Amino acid sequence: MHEKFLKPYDAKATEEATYKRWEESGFFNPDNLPPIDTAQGKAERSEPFTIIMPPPNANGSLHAGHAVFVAIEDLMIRYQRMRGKKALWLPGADHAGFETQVVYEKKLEKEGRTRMGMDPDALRQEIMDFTLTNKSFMEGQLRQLGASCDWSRERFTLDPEIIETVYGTFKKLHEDGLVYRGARSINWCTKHQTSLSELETESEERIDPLYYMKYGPFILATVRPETKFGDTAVAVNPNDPRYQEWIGKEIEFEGLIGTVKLKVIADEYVDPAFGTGVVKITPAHDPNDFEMAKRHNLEIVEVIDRYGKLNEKCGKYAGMKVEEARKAVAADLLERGLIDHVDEEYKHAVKKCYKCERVLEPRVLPQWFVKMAPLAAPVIEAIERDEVIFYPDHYKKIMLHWLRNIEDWNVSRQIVWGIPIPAWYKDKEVHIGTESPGDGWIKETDTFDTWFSSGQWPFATLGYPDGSDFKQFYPTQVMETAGEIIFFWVARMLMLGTYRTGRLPFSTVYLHGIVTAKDGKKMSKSKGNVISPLELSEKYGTDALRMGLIIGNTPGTTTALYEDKIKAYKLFSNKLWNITRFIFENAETVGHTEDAPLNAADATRLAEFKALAADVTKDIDEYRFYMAGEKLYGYLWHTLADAILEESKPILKEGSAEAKASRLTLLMLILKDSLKLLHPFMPFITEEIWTHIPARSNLLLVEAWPQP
């Protein structure tokens, strides 16, 4: 027997070594893989299985949730990679436009610096080598995680090919009618000074003071008195008695820095119920009387510029921020008897910025929008098809529901770092490309919502429309991913893949859950409750962390990631390795012919065995993964260890030849195939163990799977 088997297993001293011999195999890589054993014989591997990695942002370390879908997904590539596919699991990074720029000025903001006033290409080129240093860190990070993912595909959100193939995404787009370049009311973020999508905000539930302030003949309802010197209407319901005499005529009366006039209109958006039903209608900085300003031609005036100040149309309150100016102009109102009175109490919501949480400020300026409706109706048909099935099932009511009730996208984002968005302007006209097309044409400055190239990212990384791995690997077989983006990431990849390619990218959605601390709670810095896997896989093993991120990790459902449970893991890996060395040990002892006919009792153990590994593939096709480790665990752990080798020690000290060449064939038999249901969830130690198998003739990493 091989001495290491003497002492206890050393995760940190083989994994480095085995995930080296993995990858200089060449095996990560689909094409190099070694023929497959057929009923006929050895065939050359024809059936595809892909997976696209999600990207992981390129400007920090692994978090739990990129070692939760590094688990998930290799286990699932190499299962199919055993299973005989010609299995790709391609790896990428995300430049991760806003994220990334958000974290570099924390930096420069360390560093007693700030963007502002930053020549554009100088701060462009800044982010740049800090991205690509921390996508290299990261790299090593998926390595010693164990992903067998093919290196030599790797991709980055912002390579030439990629960003070639977004504009031609992009202009497609734009010749199909597709996309359309408009002033429109949306959020806007004062302090990283860029729009935001509706999905980059947040809602939260506030309370303020509502103020009933008197407009002439009416007393109206507001949370907003500071934004007053931008009214352009007063609005009522068409269908309320009570202002039926007002509609369409003109109101005038002394404001806070003159005299006033507005017209009273009526749109059915006004909810009679709310205040006195009336409203002041503030185009410029509210997206709902944007929206009726549209309906009934109203000016549009900005009295609040780009850093939330009030600007030169508000008289003395010019340039005060926008909290300071509410306070100011209601003791205003107050002092000259132009507010009835308040309601300190009232509730309603306001959205924020999901990175710093700062309320965002409605703007109307001209941006980029994708019409999504179009785009969304062949996806709505294809998923009542059941052509895309998701894990878990309740997410295609959800995706649904989010599809047919989807509104324009914004993807034009006020931030250098990201992809410049292929434009020129001149008067009214419009070119798309990279080239201007003459003289007094002026190039758009923005750049594109990081989602946008993203969502375009199963295609453009195989070479979409003419490079054989697009041909080969196209469409993929799993996107496995986190449910928090669903709306993010999976519904725009299936919608831009089925625009620019015509198939769907992906049969099947996986969705895993957040990983939160031990008690549930969702893991923060602020909280000082966040658990680095990295650590926790160089203290325990990496198998260890991998299993405690698979069992008990239902899809769409919360997994908690604490110490015991990964140290209970590490426990496991040792009484792997103790099976192994009693089952070396006595073959070396004994004796041992891989081919000795089984007795009666070893032959029913084999068959409880066999029915182990059919459950295990069973639930492993239908992407159980969390049953399928608990059941190896459970019957390693209690019917091997426990019970069969318990019952294995009286046999092979004082049974006869034929039973102890039975017992040892039955017993090496069940180990080679067990490391072989492991290997996709514990690769590193399976890998190791597989090494000292007598007779093998490949790396565990390419042998068969278990027949069924």
Second form
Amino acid sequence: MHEKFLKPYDAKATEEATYKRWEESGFFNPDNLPPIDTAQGKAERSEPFTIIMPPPNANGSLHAGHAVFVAIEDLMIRYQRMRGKKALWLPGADHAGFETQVVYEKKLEKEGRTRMGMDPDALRQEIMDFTLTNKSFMEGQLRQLGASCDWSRERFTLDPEIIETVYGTFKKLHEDGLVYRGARSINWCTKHQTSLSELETESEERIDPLYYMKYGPFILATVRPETKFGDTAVAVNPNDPRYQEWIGKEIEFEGLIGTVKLKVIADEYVDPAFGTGVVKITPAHDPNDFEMAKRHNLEIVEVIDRYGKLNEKCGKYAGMKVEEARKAVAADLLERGLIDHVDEEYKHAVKKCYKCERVLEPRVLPQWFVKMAPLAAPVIEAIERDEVIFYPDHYKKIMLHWLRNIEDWNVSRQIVWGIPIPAWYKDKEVHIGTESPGDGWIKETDTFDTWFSSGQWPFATLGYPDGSDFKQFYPTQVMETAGEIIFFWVARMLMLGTYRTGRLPFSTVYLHGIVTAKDGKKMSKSKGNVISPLELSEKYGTDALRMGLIIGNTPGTTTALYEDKIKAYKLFSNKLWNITRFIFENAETVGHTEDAPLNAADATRLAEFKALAADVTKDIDEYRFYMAGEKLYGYLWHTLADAILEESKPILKEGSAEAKASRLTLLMLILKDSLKLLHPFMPFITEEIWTHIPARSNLLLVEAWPQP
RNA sequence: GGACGGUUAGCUCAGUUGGUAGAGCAUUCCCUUCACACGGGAGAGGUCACAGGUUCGAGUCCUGUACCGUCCACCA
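I have the form predicted on its own already, so could you send the form predicted together with the RNA?
Next comes the full complex, this chain leading.
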């Protein structure tokens, strides 16, 4: 027996070397996997099993959420590899456009710099250097967590081939009439100086004053008096008897900065029961008003600029920030007797930037939109036919609801860190392509929403359309990711993948919940409750960390991560280590044997173990990893160690030669197969022990899963 | 305003198709016995949120209520 077993298991001292052995074996690459053992002898692996890794944002360290996906996806991949599949886990990294730009802007801020006024190319290069540095850190961290992914196939969302695929999709969308550039009301963040998609906004309930203002013959209610300079109409409901005589007429009255002339329009949108049943229409700064303006061909007058300040059209209020202007305008209106009354307790929702929580300013800007309803339609049908299975299954309903009510997607971002939108303009003409079509064309400066590229990740990474990987590994089997990004990412992958390739990109979606602190609160730097998975891995071993992240973690629900839990599985590592020591010690003293006939008692024990193995296998096949892990833990501790080892002591000491041989055979069989069953959960310690198993043939990594 | 998830031992959570409740941590007592003190043994601790219903039998299925949480939603 190796002297290692005389000391407690030292995770830190073995993990790095073990990972190196795996990586050098080449077996992370499915092309290099050895043949599998079948009843008919050796056979080449033919059936692929593919997981595309959710590419972590290359802008910081891996957090607990990443550790969860590594634990779960690596479990699936290792399991399927042992089951004889051609297992591919394709790693990647995301440039994470807006997210990274925000991170980098904070860094600039700390250095007393700002991105405004910087040369875009220089800024882009700086962020690229920053991103590539983080990317390599992140890759090291994935290795530390034991990810058995194929590094030779790693992709980055800014790789030239990926960008080419993304451009191809954009071009196809354009040719199919599914992408358009249009002036629409968009969500504008005055801090980040970019538009955001609907998903990137958060709404917050607020209580604000509702001002009832006098508009000529009308009194109308608004929470935003400061936008009145951009009014281009007032609207009433066409069936409202109170205002029939005014419809189509023009009203004229003295406002704060001169005479105001507004047309009275009738629109079903106006709710006669709300306020006075009259609405002022400010198309430039309210999405509903914009829609009405389109229906009635109203003028769009912008009065708030990109920084959230009133512009030159606002007379003496020009230069004021929105909030400041609101107070000033309200005060002046009151003084001039133009306010009828104020409802101080008006409850309503405002949209905020999900990053900085500033209130977003609706602005009308030309942006690129993708028409989503036609992309969603085939996906809705496929989900209804259960061609995509969700774990947990209630996400099916959530997904369908979102897809059925989908809105067009604004894919334009006014930031430098992203894939440039390949478009050129000349007068009213638009050209799609990366090269200028000739003199006088102006290049688009916007970049794509990062999700537009990551939404194409499964087929882009596999080399669509001609790559052999695409032919072999697409569609993939499982998409495992955080429930939080089901709309951002999973829905977009389903739609763009189906649109571009004609096939769904994956057939199973497994969504894990967010990882919280022990009190159930979300981890955040400001709360100071962030737990680094890498520190826990250093302290207790990656295996313990992974076990702690798997057990008790059901899909879709939040999981609390805390040190005690991980510590418990460190003790389990130790237990397994000592079980091994006991068996090895006895193999030495009694004489090593693995193929003696089993007596009745030992046959019963073996049957009991086989039942466990079958149970665990079924649980993994049915995505109940948390149960499989707990069963293994329970069996190894309470059956193998507490019962079998204890009853073995007298047998191995005083039993007959046959009894000893039978028992030792049993112990070796159980140990070996236990290591296999446990490998996907605790890859490092099992591989380390496997090294010391006599007559082993290969790395445990590629051993065959115990036959059920 | 819709929809979803949760409510099980002090804490964090399991409980697959309905068959008199489980794990880890914490806690009480005992034990340095030859795999392991990074351990072992024994114990305490729960009317499974509440109210009905289905059933021979419900934590598990149905209806409703309460509380917590999340997502979606353009009423100025």
